[in-house]
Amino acid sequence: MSRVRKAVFPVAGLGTRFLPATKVIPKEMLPIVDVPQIQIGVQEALDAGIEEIVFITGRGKVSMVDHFDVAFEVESYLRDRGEEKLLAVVEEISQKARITSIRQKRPLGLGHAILCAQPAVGDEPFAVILSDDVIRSEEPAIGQLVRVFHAHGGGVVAGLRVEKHALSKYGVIDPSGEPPPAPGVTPLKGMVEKPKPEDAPSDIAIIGRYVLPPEIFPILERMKPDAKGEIQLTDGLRGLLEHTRLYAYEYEGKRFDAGDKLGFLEATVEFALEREDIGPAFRDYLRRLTDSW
């Protein structure tokens, strides 16, 4: 079985939920404290052994790609002033990974964005990371899915148990009923996109981590757009089930929906509290703030 060496980041979205901030700033560049969301996702991939990052971008995303390039002026400025710690942080960003950028000229859905990655991915399995889903975990979340993929093959989606009333916001897995091949691994017979809570086939939602075989590409290529004119990954995964097994894995870690304002704030607070440089002072501030309320 081929090793998973590449991770696809669909980052062509407009980020309308964060307007006006995202009018000229890519939503993926909004920082959790001082680290852009996209950098958190890229670091997760690298920590999992991924070697190449494929950005599927859109108009106005140049600054995001530039973020991972050499910043000669900034580096020279810091070097001349002896700011060695900051210099190391900036230099590390540009040395993190091999970056490939492919333009998705029109926003035609997540399935289409992944199809755009085919020239860079080629005939090998690959990971997909949605950077809006920020996951804090001891073992990288995408690495956990890669481990399941290498053990069982097929394709793997990240599963998250959610409360029944929230199921209508997610794609939800439809278990096959077969015995789990390992703890937390559920064989699938299908999935349902944003079901009514009473109609949901399970309480396990699909969130933004996937490990997929290259067979997904011809399936996406043959698919007809939906009523919105988009090619949906969920439909592609249903088609993939006709050719191979598909599993959901309930990863270990805490997920923040940083594409939502409340989730973004929750991630910022919890990441800040973990920081050695600002965590203690920030914790004291929150205590004082709570007392004042």
Second form
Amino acid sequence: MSRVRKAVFPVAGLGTRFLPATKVIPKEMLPIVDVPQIQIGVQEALDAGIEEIVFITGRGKVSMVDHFDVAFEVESYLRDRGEEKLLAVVEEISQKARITSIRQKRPLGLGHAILCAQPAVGDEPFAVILSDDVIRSEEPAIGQLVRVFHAHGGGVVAGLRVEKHALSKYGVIDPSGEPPPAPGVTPLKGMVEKPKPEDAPSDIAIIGRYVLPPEIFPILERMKPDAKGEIQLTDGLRGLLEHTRLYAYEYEGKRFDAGDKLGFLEATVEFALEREDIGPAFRDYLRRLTDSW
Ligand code: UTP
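Now show me the form predicted in complex with ligand UTP, since the one above was the form predicted on its own.
Now the complete complex, all chains and molecules, led by this one.
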């Protein structure tokens, strides 16, 4: 089985939940404290041993590609002033990642965005990371899925148990009922997009990490757009099940939906509390704030 070397980051969405901030700034560039969400996602991929990053971008997303490029003026300014620590932080961003970017000309859905990655991915399995699902974990979440893929093949989606009332926000897995081949690994027979809680086939939602075989591409290519004019990844995954096995893996880690305002705030607070530089002062501030309520 081929090794997973590439990760696709679909970042061509319009980010309407974060308007007006996202009118000009891509939502993936909104920082959690001082690190843009896209950088947290790219770091996760690199930590998992991924060698090549493929951005699927859209209109107004050039700043994201620039972010990973050399920033000559900033770097020489910091060098001249002896700001070695900050310089290292800025230089590291451009040195570590090998990035290709492909333009999705119109936002025709997540499935279509992934299809756009085919020329860069070719005939090998690949990871997909939705960077607004920010995950804090010991082992990089995408690395956990890659491990399951290497052990069991097929395709792997990240599974998250959610409360019944919240299931209608997600794609939800339909387990096949076969015994799990390993702890936390559930074989699938299908999935349902945004079900009513009473119709949901399980309480395991699919979140933004996947490892997929290249067989997904011809399936996405043949698909007709849905009523909204979009090609949905969930439909593509259902098609994939006719050719290969799919598993959900309940990864270890805490996920924040940073594409949503409340999730963004939660991520910001928890990441800030963890930081050595500002964590202690921020903790004090939160204590004082709660005492004053
Ligand atoms: P979302 O459903 O979160 O949509 O897309 P969005 O546009 O990013 O944000 P909202 O809901 O309007 O606020 C899920 C992922 O798929 C990408 C997005 O960039 C995001 O990472 N996507 C979506 C594309 O790359 N292209 C598309 O046509 C649609």
